[in-house]
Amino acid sequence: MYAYEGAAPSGQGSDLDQLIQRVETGMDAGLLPVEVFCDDQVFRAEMERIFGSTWVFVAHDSEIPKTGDFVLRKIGLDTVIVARDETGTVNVMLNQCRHRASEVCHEDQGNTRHFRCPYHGWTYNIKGEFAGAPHFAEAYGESLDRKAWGLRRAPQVDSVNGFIFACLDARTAPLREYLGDTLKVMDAIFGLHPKGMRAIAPPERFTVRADWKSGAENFCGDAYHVSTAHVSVGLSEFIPDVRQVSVIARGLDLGDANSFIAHEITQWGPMFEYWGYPPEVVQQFDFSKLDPAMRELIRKSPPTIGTIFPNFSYLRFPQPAVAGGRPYPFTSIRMWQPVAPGVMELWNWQFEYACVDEATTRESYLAGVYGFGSGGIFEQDDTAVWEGIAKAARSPWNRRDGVMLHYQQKRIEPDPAWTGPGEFYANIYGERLQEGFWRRWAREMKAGGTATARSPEDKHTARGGEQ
């Protein structure tokens, strides 16, 4: 439905860096300039300065199991193939032919031995190797060198408990130093059984007016919204604690707008220990690998909410898949996909602890979709409120006055006696998550530069320049 056909930045646009800048002494102020989220200029440079050098999710190992499967993704604006080779690697291609560019995979997922271009017949294999084309002799004899043209590749694919990531930026930092602390979180979350995690189902993707990094920021921190933005929901009694969700609500910062909430879901019951998955699921996890503050964490207060940046958000609780039904905690990732200004579409996975029955693995799907499917009963509610953000945005009134929202919640420090990663907050008021998220997007805005791992006293920034 929608094509985005901007120009790319050329240098430095006066009117991008004052932006930025604001962007930068706004949130020593705990203010934010609202056209970040809507504007043209500002999308253009994000498809080339961040999505063009950070790590970016593109597929789970379950999801391409065998030799020559494959699934469609996106990096930004840019559509890879990627797809599991007769090795065991996975390769992240740019789904274009080196030939006249036309696009060489059409469908979604499959598993192929060879991609054909259909425009004139160039033919690369699962590696994206050049393999040949129609009449080659005739047309091209010895005179095309077949190594230098097979489909662009990422420099750069790794994975992490499964999860696949590619970067299209060499002098980034390798994925395990990028991601840092974040490791330690993501062992605690999907690392708990041997044989991991699986894709329940290929991604629900639909579209929505809004920025992607509303979304992004949203999953960072935001639990603030949800007696208001939910109301519906405690009001039905689907969730009838649900305006208490924001007291429990805690908060882990892992620097670099990597960020957690973590809910004290246990203040509802022992039942809820772990997520509240039964003690039939806890009983086969592996603890071993976990520090005794993450171990408490999980056990007591898990996450259950994150973003790691830019555009990767998780989200697991336990939630009846009907009304009235038992509460099994189900495990959504979510990618806010950017498609043009103020537009976004959302791809949203369902996954569950491979160990894990099938009966239950429906259960926990039917629990996924029923609150955040496309028409889901919270999903509902928190894309209406953003496309509010993205028309405010796009207000010739507002950008005219240099409009700022409002980041200025009192402010709390970290927890001292916390000894996990990061630094933990014993509530998610403050906005410090949501806070670290715009300074890291205007440290990567800044000129264009490479994403890379960063010094432990540049991870956590506070309002002020406090550390």
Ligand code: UNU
Contents of the next structure:
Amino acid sequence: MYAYEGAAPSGQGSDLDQLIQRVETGMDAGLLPVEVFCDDQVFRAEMERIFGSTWVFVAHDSEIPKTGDFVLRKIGLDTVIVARDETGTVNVMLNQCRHRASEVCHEDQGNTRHFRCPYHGWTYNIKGEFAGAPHFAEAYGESLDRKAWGLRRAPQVDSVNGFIFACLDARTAPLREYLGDTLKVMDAIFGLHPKGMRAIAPPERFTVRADWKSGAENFCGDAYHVSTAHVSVGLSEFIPDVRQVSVIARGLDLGDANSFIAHEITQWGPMFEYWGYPPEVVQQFDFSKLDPAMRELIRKSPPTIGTIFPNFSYLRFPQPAVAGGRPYPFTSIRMWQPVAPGVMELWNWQFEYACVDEATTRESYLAGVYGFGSGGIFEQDDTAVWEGIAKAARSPWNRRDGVMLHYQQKRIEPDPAWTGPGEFYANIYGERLQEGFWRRWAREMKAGGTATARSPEDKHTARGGEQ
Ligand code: UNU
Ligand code: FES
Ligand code: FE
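Would you mind giving the form predicted in complex with the named molecule, to go alongside the form predicted alone above?
Below, the chain from earlier opens the complete complex, with every other chain and molecule after it.
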């Protein structure tokens, strides 16, 4: 129903160039052109320039542990097969037959030795190599060069803390270099136990009539919405004092639009150290990889929400004791999958440390679904408010008048005493992290298809405009 119908190829339109320019100059004054949230040309260019060149999360190791395991995932508009071969290597292949381009794989996940296209039966092995075709001798004989007709594959695939990312551009920097300081935060969140984390179940997926960037931007730094949008959460006692949640928020900016919100939840009591993991879990954590600032951060004000550009977000929050027990944190990973201008599919996974027992894992799964599943008490609030933004972006009236959105909270400066990775903000007002998101977005859109992460120009430029 929401399938993207396509648009003129991007790049020629001076309209688009002008809009990207307006995003950049707008940000200097804390303003954003509303139409970026629903526009054919913008969407087309994002698919080519952002999703065609950045590292995009595709799967977690724990989803495909064994030889032959595969899942179907998305990189922008393309469906990819993410499969583990007999050497343990993960191959990321375009789900498109090389014969006449029908889809070779029609299952969301499974285990197989071969992918056989349902149209004429061309077959590929788990690595994506051409493995055969019906009536091969009669139809092709020696005329087919098997090596040349394997599935198309992502030129770069790598993983950190079990999170597998793929990149469609061979020129983009290798994953670790590309992520830079963000790796240190990932280690502090996902790498605390040698056995790592695991996806508890396949991702839940649902369509939202909002733009993918609304989710990415919200998770990269918007703590301000919580006391209003989520006021009902306070009533349900999921979180004790929801108004406090933006007051105790902190910001961590790793550059390149990778940023996290941290919450000083230890103000609620010492049991909220390390996200509220109980002592028997914390005792098993290995803190040796963390620098002292990160270690103190995760003890006192752990990173709770974050985005890795473009569309990977993270969320870990202690679920207060609904059932009367001790609080326990859930970990949600979500992707804001672009579907069409102003429409996304939200993919939501629940993760748990592999060392945690089944019963507790189940609790954390249910807590995550209760809060941030498709019917979750948080999720319904966010998706409802984001839909308004896409509507505003579609408005001819707004477009005619060049309406700009407001990003002009009082300017705040990073904490000079912070010795950890990136820049730390002692409060979240100031919208600096969101500014970082839009600056990276504009940079990628201008670069026209070569991801520019780790460029030295990425540092925030001072906002020129009035406050
Ligand atoms: O709305 C949110 N992003 C949020 C609020 C997440 C966790 C706690 C409170
Ligand atoms: Fe796949 Fe023809 S399209 S075998
Ligand atoms: Fe929210």
